[in-house]
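First comes one chain, alone, set out as structure tokens in the form predicted on its own.
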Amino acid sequence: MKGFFITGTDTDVGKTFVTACMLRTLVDKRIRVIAYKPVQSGAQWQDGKWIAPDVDVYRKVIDVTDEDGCTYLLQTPCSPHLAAKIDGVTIEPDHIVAHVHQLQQTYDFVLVEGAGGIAVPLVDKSFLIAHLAQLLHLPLIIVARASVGTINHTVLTVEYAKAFGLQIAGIIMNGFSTPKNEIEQENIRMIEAMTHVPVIGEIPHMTNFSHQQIVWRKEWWQ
């Protein structure tokens, strides 16, 4: 079984984007492939029911239900471990991991997007969103803005997830500019200088999703 858990440098930096812009990629290569959101906050009312809105992105490449999609659904959008709180909700992250394998019984590929970034509380200070990609063993996938600040956030990322002794197999970098700026060429460099972490793909902003408009530098899905 092939999977990544994807992570990001920070809240709304494309992370479900890139999350679909995946799968597309692997859909397009006939492969067998499901994306899972273990925890969603900011639950969102539609035709009578709550709806996870990352699920709801997937859905425009898969069909993909919102129990097979996300185990914990919350109302409150704030860090997971707040919002379970304030919905009355206990995470447990076994019940995550199980999911994980039962799904991994039908797919060949598995995404887990998490939430916010690697050192978002999942439960409390005790267990964090690096915490359940340990207990998962898939590959890291950083999603980093393109734009200025990235360097300092994606290693600072990258390191974080060295100290948890998480396997990261690339960074993908989002919202380029159309052709690349000095400034963006050079952030790729330098992160890829500080890392030693491969910067596998590059997304240019999109007001509309085109996933013949992404750049892969590596072939991922192998």
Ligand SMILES: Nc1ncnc2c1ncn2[C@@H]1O[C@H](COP(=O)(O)OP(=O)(O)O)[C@@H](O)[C@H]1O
Given for the second form:
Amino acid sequence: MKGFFITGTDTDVGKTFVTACMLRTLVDKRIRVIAYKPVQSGAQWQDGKWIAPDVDVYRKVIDVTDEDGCTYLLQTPCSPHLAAKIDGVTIEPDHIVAHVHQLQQTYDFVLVEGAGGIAVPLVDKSFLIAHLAQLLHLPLIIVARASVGTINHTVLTVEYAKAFGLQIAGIIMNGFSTPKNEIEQENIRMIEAMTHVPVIGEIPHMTNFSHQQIVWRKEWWQ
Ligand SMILES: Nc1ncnc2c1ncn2[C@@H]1O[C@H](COP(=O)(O)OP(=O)(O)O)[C@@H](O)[C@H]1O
Ligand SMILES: [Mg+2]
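The form predicted in complex with the ligand is what I need now, so please give it after the form predicted on its own.
Let's see the whole complex now, leading with the same chain.
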């Protein structure tokens, strides 16, 4: 069984978008894959029920129900620890681990998407996204912006992950111009030089999704 824990340098950096790109590649290779969002805050009301917006994006590529694709669906769009408190829900990391183990029985590849970045409190100040990544024993993928500001955010995220002893499979940079400009090109070079972690993917900003535009610099699915 293969899998990754997908985190990012920030919220809205493109974790879900990049997860969908990875799903597309795995599906094209006929690999049985699922994407899973353990804790989704900011549930949306659609057709008479609450749905998980990130799982709804995964559904553009794979068949997945909210029940399989999410354990905790919370209503307020904020940090999971606060959204859970507002909803009166207790997040139990063991339930998340059990859910992942169950998915690992059925699928050959599991992509787990965190919430926000790696230092986001999941339960409280002593149980963060980084702790969940530790519990799941999945290598990390860090989604980072392609544009200005990304060097600082990415280096900090990598150093924080290393402090938790997490294995980092690679960085996927998202939102490139077409063609890539000089600043973006230098960002890739400097991030690799400073972190010693490979940039394994380049995703352009896409007005219309087209998987031909995705550049994988490493065969991460192997
Ligand atoms: N490469 C891209 N091209 C076009 N739109 C993108 C791209 N990456 C992200 N977006 C858009 O930016 C928003 C935030 O991305 P999302 O993947 O939801 O971030 P995150 O999961 O990190 O919070 C979404 O509306 C998404 O469709
Ligand atoms: Mg997301």
